[in-house]
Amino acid sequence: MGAESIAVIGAGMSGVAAALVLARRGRRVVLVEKKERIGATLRGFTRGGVYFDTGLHYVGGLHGEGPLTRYFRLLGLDRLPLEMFNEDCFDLLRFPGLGLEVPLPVGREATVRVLSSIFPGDAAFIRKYFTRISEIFNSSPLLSFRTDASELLTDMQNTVSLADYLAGGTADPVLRTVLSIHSLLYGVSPEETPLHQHARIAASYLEGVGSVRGGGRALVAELEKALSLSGVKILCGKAAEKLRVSPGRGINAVLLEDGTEIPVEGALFTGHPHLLPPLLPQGSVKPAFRKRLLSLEDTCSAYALFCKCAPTPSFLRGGNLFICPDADTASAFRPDCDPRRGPFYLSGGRDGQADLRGLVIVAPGSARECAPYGASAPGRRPAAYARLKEERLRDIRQKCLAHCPELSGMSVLDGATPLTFRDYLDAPGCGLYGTKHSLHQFNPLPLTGIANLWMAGQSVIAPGILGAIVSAIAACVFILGREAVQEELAACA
C-alpha cells in the first residue's frame, strides 16, 4: 500500500468513522472486517418481513448543531435523513406496582417541568442534576469539539458515582431510578457508573433524540458511499489474525486469516479489548498492559425478543417504553439477574407497508446462566440450551404482556440470549456495549505502547454511536495530530 497507510481493524462504527477521517487527511486506509459486510451490527436484520433495527434503537446529540449532527457531517452524512423521537415523550416509564407513569420529553426545561410536577419534593435537585449533567456533556473534550489531548486524559478521571451523586440529592427510589434509567442502555449499574459517564450518554437526549430515516441499514448504505468516495480499501470476510511488529518500527504489517499480508505504517484496533493481545507477538506490549485487556469486564448481558405487533401502539411510535416492575433497577445488572423480573426496554417502529419495523424487547440476561454451553456455536446448539432460550423468551413474554395489554396483538418472530450476542456482536463476555465503563476498572485509552498501533471502539472514552465515534475522533487525535483534527472538526461546523 505504500507509505502512511493504515490498517483499521473492524469494520463497526468506530472502524468507519476513523477510516473516513483518516483518508480525509490523505492517509491510505485499509478496512478490515472478518464478516461479511461493514456495519454487520448497525444494519439490523429482517424475519417475516419485519425489519429490526438492532444497531439505531434511537440516538442523542442531534438538535440543530447537536453533536452527532456534527459529527454527522464531518463524516460526509450531511444530507442524511432524521427522524425526530415524540417530543413529548420519547421515553416512557412505567412503574406498575405503583400505577404511575413517568414520560421524558424531549427539553432541558420541560424535562425539569414534567418531572418536578411528578415529583415536587424533589423540584430543586431535578433543576440541580439536569444543570449538572448538561454542564458536564458540554464542557467534554470532543462534546464540545476541542481536541486537546491531555484533556481527554483529565475528562476520564473521576470518583464520584451516579448512585451516590443521587442518593446526595433524593431519598425517592423511583424518581432515582427515572434519573439511571438510561444506565440499561450502556449496561453499567448506577453504583459503579461514574457521573461524568452517565452524563456523556444521558445529556444527549435532553435537546435531540431521533434516528435516521430507514433505520441502521440507511445509516450503513450511506457509510458504504462515503468509504467509496473516499478512497478507502475494504476487506471484508477476512479477519485479521496477526499484527506484525518489529524492532523500533512497530506494526509493520497485518496477516490475514487467509494469509494474505498487508504492508503498513500503522493499524488502529476497533475491536473488543479481549480481541487484541492474541493479534500481538509475545513481548510487544508490557505484561501488565496485555494483563489489564484480557481481565477488563464486559457490560451487562440481556435476552431479547423480536416480535411482530400490529397494531403499534402510539407510545411506540417515535418513543421507547421501560418496564420497571421494581421501584430499585438494581437486579438487572447483577452477574445472576433473572430476565423475568425486568425491567424489560421496548422499542419499537412505524406501521407501514414499506417500513415495517418489529418490536424489539430486551430483558437483563446472565452469561452466567448461558456459560454451560458456551462451547457450542450457532445452529448447534444442545437441545437443554434450545429449551432454556425457549423458556426464558416465554416468561419474558409473559411478564411483558402483563404489564403492557397494549401488546396484545404481539407475535415472535425470533429471540436472542447472552450466547447470541456474544457471537453476533464479537463480545467474548456476552456484554451489549463492550467493556464496561465504570469506577472500578481503567478503561484502554487510544494509546497501547506501541508507537504505531492505537484503540478505538465503545470501550475507548464512551459506548453508543456517539462514544463510538467519538474514540475514533479521539484515536485520530493521537495519529493525525490535534491541529489537524481541529480543522477537520472546524470544517463541519
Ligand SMILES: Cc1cc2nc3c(=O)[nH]c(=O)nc-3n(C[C@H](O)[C@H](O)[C@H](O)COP(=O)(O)OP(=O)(O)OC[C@H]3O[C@@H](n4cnc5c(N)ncnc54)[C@H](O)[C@@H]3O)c2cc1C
Given for the second form:
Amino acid sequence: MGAESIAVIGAGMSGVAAALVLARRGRRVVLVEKKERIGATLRGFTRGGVYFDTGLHYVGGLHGEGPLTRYFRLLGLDRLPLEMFNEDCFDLLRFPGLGLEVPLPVGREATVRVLSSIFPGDAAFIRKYFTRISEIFNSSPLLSFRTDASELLTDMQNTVSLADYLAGGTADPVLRTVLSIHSLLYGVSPEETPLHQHARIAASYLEGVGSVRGGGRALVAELEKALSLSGVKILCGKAAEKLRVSPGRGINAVLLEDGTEIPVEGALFTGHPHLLPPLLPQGSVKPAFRKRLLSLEDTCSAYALFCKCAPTPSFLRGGNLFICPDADTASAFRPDCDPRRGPFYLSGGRDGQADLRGLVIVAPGSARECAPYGASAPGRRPAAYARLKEERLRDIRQKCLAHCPELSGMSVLDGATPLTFRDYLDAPGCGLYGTKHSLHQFNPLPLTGIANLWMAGQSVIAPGILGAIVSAIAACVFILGREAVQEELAACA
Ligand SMILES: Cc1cc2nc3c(=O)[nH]c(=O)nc-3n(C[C@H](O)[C@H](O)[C@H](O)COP(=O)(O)OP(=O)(O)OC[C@H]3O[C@@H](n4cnc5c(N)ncnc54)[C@H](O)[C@@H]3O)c2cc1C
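After the form predicted alone, can we look at the form predicted in complex with the ligand?
What follows is the entire complex, opening with the chain shown before.
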C-alpha cells in the first residue's frame, strides 16, 4: 500500500472509475457521496413494477476492442452482460413533416451507404464527414489509449463548430440535422459545439452500439461488486462540505456535513463544477478560477415521460427513435425552448415477463419556465408548478402519439421537469449533462491550481458514460503519473 490517501468526492461513473484505478495503484481511497447510494444518476427507478433507466440508455464503443469495452475491462467489469442494439437501425430518425425516415445502422461503411442512398447529391460529403469524425475519435489520446498529458490538454482546444463544418459541406438542412442529431445526447447546439467534441461522442456510435443488459442498475450492481473487492472505503449519505487547505500542503482534510473530518493527502472532485468553489476556503484558489467555475453554463434541460408500453414497437426494442417535427432542431437548445415542439428522443421499452423496462421520452425544455418554482423541493412543490408539469407532459404525450401512432398502447407512469432533473442529478442549472462543452466557454481540466486537488466528471473532457470514465482516467494521469496509467491501460488491452 502506498502512503497517500485520496478522497474522491462524488460516486457517479467518473468518481467510481477513478476510485477503482487509484485503489489498484495502491492508493488508500475514500469515496464520499452525498446521496444515499453510489451511482445515483445511473441507477434508474421503478414505478408500478416497471424499471426506468435514467443515466444510461445506450453507448457506443462496445465492440471487441472498442474504447468502452476496454475501459469496462480496466474497471474489472469483464462480466458485465451487454445487449447490442439492432445492427441495421440503432437510431431511427423520423421527420413527420417531410414524410421521411432515416435509419442509422451500426458501422461506418453501412452508415455512409444508407445516408448516401437517401441524400445522393451529398454522398461525397457524407463520406468525408464520417472519415473526419472517425479520425478525430481515433486520434483523441484517451480514446486511443495514449496518455501524454500535454496531448490531453491540447486535445481540448479546437475552434470549428459542428454547424459551420456541416454548412461548409452541404446545403441540405435535413442532412445537417441528421448528422448533428446526437447533439441531443449531450445537450449543446451544433452552433456552439466544437466539431472535435461532437466527434468524441458521435463517432463512438459508429461501432458496437448497445447497453448493459438490465440497464443502469445492472451497471451499478457490477460497480458495487468491483468496489467491494477494491478496498475503497465508501461513505454515502453525507456531503463533503469543506475542503481544508493549508499553505504548504494544499488539501489536507475533507469535512463532511455531519462534522466528520477525514484527513487526506489529496482530493478529486467529480460533482458539478459549480459545487466546488463553495467547498474551498477564500483565497485558496485564484478568484478568476472560482469565477470561471461558477459562470459555466449548463447543457440543455428537459422534460421526460416515463411510460409503460405494451406492445413496444419493434424499432424501440433494440434502438431509439428521434422524432423531429421541425427539420431544424436548433430551437431545442435555446434558453426559451418549448418542450412541446420537439424534437423528442424515445428510448427503452421491453415488455417481456423477465425484463419489464419502461419507455423514456425526453423533450428538451427550458429551465426558465420552472424558475419561479426553483425554491421548492421535491414533494413540496406549489400547485402552479404541478399544473405546469401536468400540461407540459400531457402535450408532449399527445405530440408523440400523433407522430408515432405505434405508441397507442402507452400509459404514462411518471414524469420529470427541469427541476426534477436539477434535484435528481445535483445539477444547479438543471442541465441534463453537466456543464456545456462549448466553443464559448472553457471547461475545467483535471488540474485546479491547488497541487493536490483535481477534477473529473462529465463537465471535464466529455459527457456520457464514456466521457465520464475518460475524465477519470485523465485525472489519474495527473495523480498517478503517465506511466502508471499507461500500464493500467496496457493491461486491459
Ligand atoms: C436522462 C439521462 C440519460 C442519459 N443517457 C445516457 C446514455 O444513454 N449514454 C451515456 O453515455 N450517457 C448518458 N447520460 C449521461 C451520463 O449518465 C452521465 O454523463 C454520467 O453518468 C455522469 O457521471 P459523473 O460521474 O460525471 O457525474 P454524476 O453521476 O453526476 O456524479 C457526481 C456525483 O457527485 C456527487 N456530489 C456532488 N457534490 C458532492 C459533495 N459535495 N459531496 C459528496 N458528493 C457530491 C453527486 O451527488 C453525484 O452523485 C444520460 C444522462 C441523463 C440525465
